[in-house]
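One chain comes next, on its own, written as C-alpha cells: the form predicted on its own.
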Amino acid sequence: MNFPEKLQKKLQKRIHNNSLRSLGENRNLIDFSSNDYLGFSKSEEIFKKAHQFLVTNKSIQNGATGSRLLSGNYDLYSLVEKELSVFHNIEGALLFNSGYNANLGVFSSVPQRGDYILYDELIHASIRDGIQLSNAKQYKFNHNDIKHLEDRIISIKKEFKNNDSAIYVVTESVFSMDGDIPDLKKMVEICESHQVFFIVDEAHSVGVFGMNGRGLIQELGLENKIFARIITFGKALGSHGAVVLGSQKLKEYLVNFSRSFIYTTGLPPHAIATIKQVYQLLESINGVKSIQQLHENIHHFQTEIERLQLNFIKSKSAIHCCVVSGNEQTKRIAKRMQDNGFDVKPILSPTVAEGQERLRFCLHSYNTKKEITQVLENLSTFVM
C-alpha cells in the first residue's frame, strides 16, 4: 500500500527541520538523561521484595484479566491505595495505568461544559491532551506568572453565565522541561480567594522533595487545599503507573466517569507490588540516604555551573537545562557529549518552542561528583 501523502509530508517536514524522532539504543553511557532520580528502577531490593510479597500472598498472576470495574480489581489494588492515601495525607487515592492515563482521565472528565480550565503555558503534553478532550473552555496563562493567572480568573468570572460554572487551575510543582518551581503557596491563596479548584501535577516532585519524598505540596503543607494531585511512579519512584489524590468524592467520580480508567485493563499484580515496595523504601533509612545524596548532587551541579560560568535555567530540582537554540546545533553538541561517554539528550522544537532548544541534564543519587564535574567541563568546551 502507498503511504498517505499528508503523513509523508509531515515526516518530510520533520526531516527538513532536523527534528525527526527515532528510537535510540542503550549505549551504557553515564546517565544524565533518565528520570530515575533515586536509582529505584535498578533496585534489586525492590525487585526481590515485590516478588516475595506476591509469592507470600499467593498472588502468582501475570495480568489483571480485565478492567478494574470487571475482573481486574484484586485485593492488592485496595491495599496500596489505602497506603498511598495515608502516606500522602489525603482521603482518596485512585491508581491509574500511567501518568498519561491519569491526566487524560482527570482533565477529560472533571471540567464540564460551561466550566473553564486555566493552565500554565508550559504544562505537560499529557495534560494538554486531556484538556483538549474536555468540553470546558480553555485558556493558558504565562509561565509561573501569578498576576497573569489572577487577571485571567477575574476576567473569566465576568463571563460566567451560570452560577454552577467552575474554574480549574492547573500547574506542575516541578516543570519537566525547565526544572523550575512555581509559587505554589501564592497560587493556593489566589485559588482560595476566588473559589476556584487547583490541580497540581507532581510527577517530578515526589521522591525528590518533602519528608521521605512526599513531594512539594506536602512539604509546604498544602495537601488539603488542592483539589487533585497527580503523581506518577515512572520518575523518581522508578516503576510504572500513577495515582490521583483528592477527596473520596473525587475518587468516586473518576471511577464512574474517567474513560481512561474505565476502559482499560488494570495493571498486573507485580506492578502494584512494586509500587508498594517503592513506598516502603522511601520511608526506610536507605530511601532517606538516596534522597539526601540526590540533593548533595544537585548542590554540587549548581556550584559547578557557577564555577564554569555556564548559562543554565535556574532550578532547585533534579532537572537542569542549558538553552542552546537551534535543532542542528543542539543535536550536534549532544552527540559530541555522548561520544565522550555522557548520556545527555537534546530537547528539540517542536517539543519546546523554536529558539528554546536545549540540553537537558537529569541528576541522580548515583551520579558521582566527579561525573558531574566532568560532564559540565565537557559541556563548557562546546558552549563557551
Ligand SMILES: Cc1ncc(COP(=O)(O)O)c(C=O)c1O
The other form holds:
Amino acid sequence: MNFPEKLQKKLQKRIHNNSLRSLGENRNLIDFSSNDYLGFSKSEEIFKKAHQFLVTNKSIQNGATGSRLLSGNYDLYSLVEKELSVFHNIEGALLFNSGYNANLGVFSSVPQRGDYILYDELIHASIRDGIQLSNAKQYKFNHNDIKHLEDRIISIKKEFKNNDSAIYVVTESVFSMDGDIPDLKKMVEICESHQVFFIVDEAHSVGVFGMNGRGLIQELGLENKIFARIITFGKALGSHGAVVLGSQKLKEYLVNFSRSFIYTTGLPPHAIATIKQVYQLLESINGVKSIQQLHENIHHFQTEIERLQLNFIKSKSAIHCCVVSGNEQTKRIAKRMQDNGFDVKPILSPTVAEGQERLRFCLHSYNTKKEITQVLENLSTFVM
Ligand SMILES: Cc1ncc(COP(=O)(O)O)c(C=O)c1O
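Switch from the form predicted on its own to the form predicted together with the ligand and print that structure.
Below is the entire complex, every chain and molecule, led by the chain shown above.
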C-alpha cells in the first residue's frame, strides 16, 4: 500500500536531522534512564499485596468495562481517591488514566475562551497538547524567570476586556528534561498578589521530595495555594495513572467537562490496587529508606560531578543533564556509554531546543555509589 508522500517527507527530514525515533530493546544495562527512581516498579511487595488486596475483596475483574461515568466506576476508585486526598492534604482527588490524559483533560477544559494561560517555555508536551486544545489565549514565559512571568501577568491584565477573564499559570515542580526546580514560593506569592490561578505538574517531584515523598508543593506547605496539582504514578511511584488534586469543585468540574476523563475506559482494578499499595509503601520504613538512599545517591552524583569538573545543569532532583549540543554528537556519546554498559539516553532536538541536545541521567535508590562514579568517569572521557 502507498504511504502518503507528506508523511514520508517528514520521516526523511527526521533521518536527515539525525532525530529519527525508534523503539529500542532492553539490553539489561545499568539503569540511568528509567523514571523508576525508587525501584517501586519491581517491588514484589507491592505486586503481591495489590493482588492479595483484590482477592481478599473479591475483586476478580480484569477491566473497568467502561468510562467511569457509565459502567467503569467501582468502590476501589473512591477508596483510593479518598486516601490520596488525605495523603496530599487536599479536598479533591480525581484519578486519570495517565499523566498525559490528566494534563490533556485539565488544560483543554479549564481555561475558557477569553482566559489566558501562561506557561513556562520548557513545559512538558502533555501540558502543551492540552493547551493547544483550549480556547484560551496562550503565552509562554522564559524558563523559571519570575520577573518575566510577573511582567507578562501585568501586561495581560492591561489587555483584559472582560472582568471575568481568568489567568492560569502553569509550571513543573521538577522539570522533566532539565531536572531543575522553579522558585515555587515566589511564584505562589506572585499568583496570589495578582489573583491568578496556579497549576503545578509534580510528575518528577512526588516520591522524591517532601515527607514520605509527598512532593515539593507539600514540602513547602503550599498545597492549599495551588489551584490544581497533577501527580503521575509512572515515575517514582513505579506504577501507572495520575491524579489531579484540587478543590471538590474542581473535581466536579473535571468529571463534567474533562473529555480525556469522560471518553475513555477507566483503569482496571489491579492498576488502582497497585497505586494503593505504592502509597502504603511510601508511608512505611522501607519507603522512607528508599527515598533516603535516592538522596544519598543524588548527593554522591553531585560530589562526583564536581570532582571530575563536569558541566551539568544545576539540579537537586533525580534528573541530571549534561548538555552536549548537536544530535549526532549526543547520540554518538550515548551509544558509546551504552556499549560500556550504562543505560544513558540522549535527549535530542526537537524534544529539546536545537543546540541544547543532552545526555540525561536519572538516578535511583538502587544505583550503587560505584556505578555512579563509573558512569561519570566514563562520561568524562567523552566531554570536557
Ligand atoms: C512533567 C510530566 N508530566 C506529565 C507526564 C506524563 O505522564 P504519564 O507518563 O503518566 O502519561 C510526564 C511523563 O513523561 C512528565 O514528565
